[in-house]
Amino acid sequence: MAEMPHADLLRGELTGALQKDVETFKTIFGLPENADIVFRPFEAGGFSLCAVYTEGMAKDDKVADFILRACHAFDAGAERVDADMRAEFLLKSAVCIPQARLENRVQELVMQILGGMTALLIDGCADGLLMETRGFEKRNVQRTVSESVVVGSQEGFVESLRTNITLMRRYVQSPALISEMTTVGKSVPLRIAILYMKGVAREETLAEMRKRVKCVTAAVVHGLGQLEQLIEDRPFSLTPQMLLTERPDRAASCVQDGQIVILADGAPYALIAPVTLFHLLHSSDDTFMRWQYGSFLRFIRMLGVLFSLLLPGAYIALTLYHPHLIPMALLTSIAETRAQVPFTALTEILLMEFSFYLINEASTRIPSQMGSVIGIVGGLILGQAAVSASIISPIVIIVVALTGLGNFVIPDYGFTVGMTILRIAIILVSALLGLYGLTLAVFALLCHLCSLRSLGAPFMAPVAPFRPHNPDILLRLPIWMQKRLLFLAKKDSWMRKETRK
């Protein structure tokens, strides 16, 4: 298997001969063709140095003020310092950047230079200085897009890993919040941070997460979406076993419950594991509202999920196989509206399902100024025209509309797509076997959900298997009744819910 270019140089270490080390880095970075890497040689303290950084990733004024000027300003007595101690001397006496360290591994220096840091190569010293000078352009913290709430924080993650970690520390101001930095991707590494609460997250869960991340053998990992696919328990399941969220407050709440949060460079969201089915159905603002309001909205959401999953299949089963279960007045109305329709009920449902999600996908991909117009105009015109032309019956329009609305109340987008595929499968089974097929499909789905695990934790817990838990599953009872720590956390954790006196 071919190695990446200059792999032998990357495995080496600094030699202390400045000219040779500079040539090594120029070879690795592909100079003179590569115009983004800056080599700034200069003299200070009686010896030669060279600052290496990536233009646009490092901030020029930081390099100029805190490295170049600082090195020129230190005492000329540095000439008396032994050559192999020059890096340590500069670190203690000259460099004015707080985050700086010694480093002699070529590969580490190269990766950090590409990430926006500046490497200072020193003649006669086999150690270089690695300094924090990141200053690349990034998006400011803005409102969330796909997880909007009425009550609660309005901040969302951005594409900067450092900013996202800072957001997490703003919400969890505890020294027990640990952030472990690592990389995934063998050829093009992606920097990620694994965040957890020390003494709250289970050690076996942490060990499993570290193991799975370490075992990723992909050459390139493009963000957390691909990382999720590489480390999840059941990749062929239609149900996501990890949670992607763009809300720092939700990620902070999960990490305090003993779950693990992964952040990545370039990813404006966080990956959370382990999770349960109920994490995918709960919304952030459920907790911020009074318990009566949160419980009511959660009840509406659960009904919407049931409508989305079962309503089209139930309509197909009843109209094709069990019309005697439909009230006579409603059955007569359905028969009258379908009298001129040339298609079967199954064809009608599938055609409208396709049309509905075609409009939804179109409104998502086109510019935002036109998205809402396309959704409204497309839905109204197509629906009305289809009914007027006797292609689709009005009852099917109602069924598909309720189904679509129910699908949109699911907070997790990935779960929404999975529910769509499951709904189509239930429609086909119901068309074959009627209510028996619908019942069999629901039973098989429940068995599948009970067999799933998220990072080793049961996906349907605390219901199946039963675990002691707070009254915050289907309904959200008053906050003073929620005294337990989430069952995913350590049993002997130092973090306890406040109890009533």
Contents of the next structure:
Amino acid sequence: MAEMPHADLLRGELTGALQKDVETFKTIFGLPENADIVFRPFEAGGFSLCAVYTEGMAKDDKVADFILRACHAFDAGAERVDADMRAEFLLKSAVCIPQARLENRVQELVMQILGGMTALLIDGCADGLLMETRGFEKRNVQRTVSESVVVGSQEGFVESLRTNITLMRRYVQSPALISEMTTVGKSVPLRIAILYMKGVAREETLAEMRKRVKCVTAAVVHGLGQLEQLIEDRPFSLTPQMLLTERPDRAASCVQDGQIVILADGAPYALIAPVTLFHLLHSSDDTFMRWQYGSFLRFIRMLGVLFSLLLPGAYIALTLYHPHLIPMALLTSIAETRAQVPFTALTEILLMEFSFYLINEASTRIPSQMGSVIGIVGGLILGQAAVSASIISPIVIIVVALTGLGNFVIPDYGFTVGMTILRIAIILVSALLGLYGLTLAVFALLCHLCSLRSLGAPFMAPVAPFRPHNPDILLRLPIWMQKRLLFLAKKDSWMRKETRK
Amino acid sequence: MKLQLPLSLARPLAFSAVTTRLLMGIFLDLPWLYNAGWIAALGAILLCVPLGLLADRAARACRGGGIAEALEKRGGRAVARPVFALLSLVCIYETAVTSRVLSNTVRHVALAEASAISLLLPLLLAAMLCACLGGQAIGGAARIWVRVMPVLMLIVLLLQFRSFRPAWLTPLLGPGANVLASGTVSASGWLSMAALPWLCADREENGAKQRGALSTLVTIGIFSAAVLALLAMMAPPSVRTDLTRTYQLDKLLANGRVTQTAQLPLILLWYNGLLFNVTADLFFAAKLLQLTFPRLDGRLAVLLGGAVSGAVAMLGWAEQRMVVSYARWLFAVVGTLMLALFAAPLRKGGKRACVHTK
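Can you swap the form predicted on its own for the form predicted in complex with its partner chain?
Every chain and every other molecule in the complex is listed next, the one we just looked at coming first.
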């Protein structure tokens, strides 16, 4: 397999001959074609130096004030310092950057320069100085887009890894919060941070996560969505086994429950594992509201999920194979409305479902100024007109509308799409075998869900298999009864709240 | 692939599978018990108590890993493997019986013109798929089903509430003591299958504490007896002598004297119960096959079990007449086989008998 350009140079170290080292970096960065890498040679303390940084990624002011000016101003006695000790001398006596360190590996220097840091190459010294000068443009912390809540924090993650870690630190002000920095992607590394609470997250889960991240052999990893696919337990399952959230408060809550959070550069969300099916149905509101309200909303959400998954399939099964199970008045009404419709119930449902997905997808992509158009198209053309033209019966519109609403109450977007695919499969099986098919499909789905694992933890736990847990899984019990950590956390953790007998 | 069932999931799996089997056996296959089937279910508990005690003792004595493997190590391969093989055959036959009843139900309820194979094939495929997912999957699903089932039962009870007639439970001994005793023996054969999960389970290191085989057997017996008594109060007994499964199925699903549109929860209960029964039996058949031939891949064992069950069901060897004859001996066969296995630790010195398998 072909190696990336100048791989041999990247594997090397600084030589101490400034001219040669500068040439090495120029070759690696592809100068003069590559115009945004700045090489700023200067003299200070009686020897030559060269600052290397990426325009736009590093802040010019910082480079000018705290590196160039500081170096020019330092004690001329530097001439007496041994050549190979110059970097250390500059670090201690000259540069005014709080985060700075010695570095002699070319690859590390190159990666950090691309990340916004400034490298200082020094004549006669085989060590360079790597200084924190990051100052690139980034989006400010804003309201969340896909996980809106009525009660609770409104902040969302942004695309900067540093900012996201800071957000997490703000929510979890504990020295036990550890952020391990690493990279994924063999050819173009992506910086990621693994965050967990020491002594709360299980060691074996943590080791498994580190192992999986380390085992990623992909050349490039485009964000957390791809990383999730590379490290999840069952990639062929239609259900996500990890949770993506754009809410720092939710990520913080998970970390404090013993789960592991991954943040990545360029990703305005966090990846959380291990999770259970019930986490995918939770929303941040539940935690902030009184327990009765939270429980009620969760109950509604679960009903929504059942509606979304089963309603069209049940409609097909009952109307096609078990009309005797429908009350006579309703059956007559259905028959009357369907009398003029030229399609079978299955075709009707599939047509409406397809139209619904079209509207849904279009409304996601359409510019916000044109959003009202979707409402008009969906409500008038596809609803009223289809009924007037006897293409669709009104009962099918009610079924599909309820299904759609049920789908939208699921807080996790990935899970929503998975449910849609499952729903189509259930519709087809119900059309083939009636209630028998529906039961078979639900049974197989239930078994499949119970066989899933998320980072080694059972996906349907603590219900199946049972695990002693905090009563905040299906419904929320009063806050004073919530005395345990999540069952995914380490046993006998220092954060465990319950009083031991 | 090794088929495994966590011990903590043995109870819900046994409950969801064997309850339906007991109801099916007594109500559909032994209609001549009239309305005294519930007494047969209670009597079966008494006969199965020793089996439950032994299963519990074997499970307690084994401190880690598979219970069956530990029993085999202690009792010797020469005894254990033939027992596993015979029990596997029993499970395969049970799978066939239940599959046949389920396909008959589906045909009776809705798909009257569908061929038997078109109804059996999806069922066996789904059961094989789920059995391949392992005991964690079907046991977990059973645990959820055990929590949903009471809700459906409650709906049925509320719908039927006004039409129950306790008078229909009389005469108390139904067809008489002799027939009832024979029915009790058959019922205990079906109930004894509830000890199988404890034979096929693996003890977990961090598993939650669960109640054992004896309490499960008793719960299943009492629950089934209660349901049979309720069914008996729903419709008057028929004293015809040519009562077929179809006739009884019709009686079961006709929803007593309540409007037919309220039949849905009953159908769902029946379908799901039978599905769990088929899948659990197939899983145990495959697991026991794997215990007999330890190098056999779990998926292949499931495939073999499914294929043989399908063939038995299709060939008509799982019809009522054969099942009734076989049920008379089932308790004796299963009881003897399990006794041979579970008694091994007792023979060799009680609690410390099972060695660690790790």
